[in-house]
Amino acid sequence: MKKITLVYFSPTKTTETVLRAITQGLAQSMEISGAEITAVNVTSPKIRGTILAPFDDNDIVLLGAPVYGGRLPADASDFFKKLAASNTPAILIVVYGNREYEDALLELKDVASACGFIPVSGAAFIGEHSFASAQIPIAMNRPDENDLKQAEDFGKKSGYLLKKTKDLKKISALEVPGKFPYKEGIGQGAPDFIKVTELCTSCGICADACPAEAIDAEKGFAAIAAECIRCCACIKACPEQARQMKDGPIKDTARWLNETCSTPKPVQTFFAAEP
């Protein structure tokens, strides 16, 4: 195995941060140089319109996505389903906002397996919740230093497992939490929950950050509610803090999460057993 490829959907960059830390440990344990590491950020709709070349047994692929309502984001899942692999080892990562990840990691494992990957390890990390703010903190500033150290260690352990396994096809099936049929996802579309204040300078950064092309530049950079996936990337990306969450059901949910999910949850890791 000579190449590492990261394929991830990460509107607020928490998933990307975790995957890069995992890759550091993986590359070290596998003795793979930085020149042989590629990152494919499928957050952008333009990138999701491309088709990646098939992966083979010379590759190691990291697949990562945030968790929305206990499921993978549909845009991420739809792209991952287009991947093609042939006995390619895969490391699977979901990142959730300190509530629950429910069926997301199982869903990612099932998608990867159907594409021809062999899942060898998986993990659920904590990331700052999409709805979090300074006023309503939910898993703020996670992944933190300790999370990233655990991510690097998880990458090393995954690499050591790969080095010890002579025939991946004989490795035991990776077991991860979750249920099938999966719970119903949140889907596309949201209440009109984002307001644009007079601080907006029409810089367009929010539109660039949006993974769903749900920002209408001709209408004061307002969110297009029918297309919104509630990732809040536009709010977090705004350099002027001109985008804010309105009072209403989404903000009420943020307050509920702040009250009920304040105890920090640990990273969870899973490994396939050697034959």
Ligand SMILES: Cc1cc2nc3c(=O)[nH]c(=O)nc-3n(C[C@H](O)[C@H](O)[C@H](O)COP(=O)(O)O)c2cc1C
Contents of the next structure:
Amino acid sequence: MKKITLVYFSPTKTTETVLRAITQGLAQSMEISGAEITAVNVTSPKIRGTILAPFDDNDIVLLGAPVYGGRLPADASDFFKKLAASNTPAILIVVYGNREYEDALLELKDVASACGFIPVSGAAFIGEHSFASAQIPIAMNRPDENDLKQAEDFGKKSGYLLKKTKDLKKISALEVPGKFPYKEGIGQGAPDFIKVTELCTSCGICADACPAEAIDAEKGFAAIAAECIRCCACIKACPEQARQMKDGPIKDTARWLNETCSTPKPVQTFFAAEP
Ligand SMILES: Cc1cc2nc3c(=O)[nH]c(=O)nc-3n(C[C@H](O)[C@H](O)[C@H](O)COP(=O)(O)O)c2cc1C
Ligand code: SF4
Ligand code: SF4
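The structure above corresponds to the form predicted alone; please provide the structure of the form predicted in complex with the named molecule.
Expanding to the full complex; the earlier chain stays at the top.
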């Protein structure tokens, strides 16, 4: 019996939503029941501190991450690099905020291949931009219904390809866009870009949502600039809308994205050719 494992980094949950829709289609086409599906959410620093058991040819693994500056977020790629696989098919997904995904899918393919996975399909989906807000919308509410339908179809097609392929080692190498050497990553550290208003009730939800353990209750739930990865999970998770972007470079970037990236981009999918 085949097992499906989803391994994803997803601070604002758009990547997770896409992976779950893909899994639905994949499980359906491969007749795999819910009991054989495991999700490993590596957004949590505690989970990133663990080591997963090696995968083998009974596993199908979905690897998913958002695009940060045209690359994978370092926290995601550092975790993915620790995975070990042997003859395990992998389905690779990046989710980006309607600007570009540049080298992120290629980087994910290279990382997966180095771990021993055999990439069988890959896709770039669109998610609401982390920097977006009601005042400065960018790709709002994506993935939408149409994106999720395409995610399910992509999962189904990936499943049919796997079912048809007798010997995975003979499948052609998956080709995805991107260039090597990859573009330079966005690096660590961030300007102090979040303000906490008097609406804060000290509930701690933002601190729990933070993938970088960068929020300090002692400091009034402010973000520690040096550790913050700018993911905006805390802003989106706050039930009181007490966290807001300050004026500054990140808010300026959000305004620029709002002006220049308003035309919705299509989902892109890629498949390895069967032998
Ligand atoms: C630091 C940072 C850098 C980003 N860089 C890009 C980018 O290069 N291109 C793009 O289209 N979106 C970019 N985004 C937007 C995210 O890729 C997008 O919102 C994605 O849906 C977030 O995934 P998540 O919901 O799983 O966290 C960036 C977001 C952050 C926080
Ligand atoms: S989630 Fe919002 S209300 Fe709760 S502690 Fe954080 S800033 Fe305050
Ligand atoms: S403090 Fe920074 S890293 Fe933590 S959730 Fe907020 S934006 Fe993300």
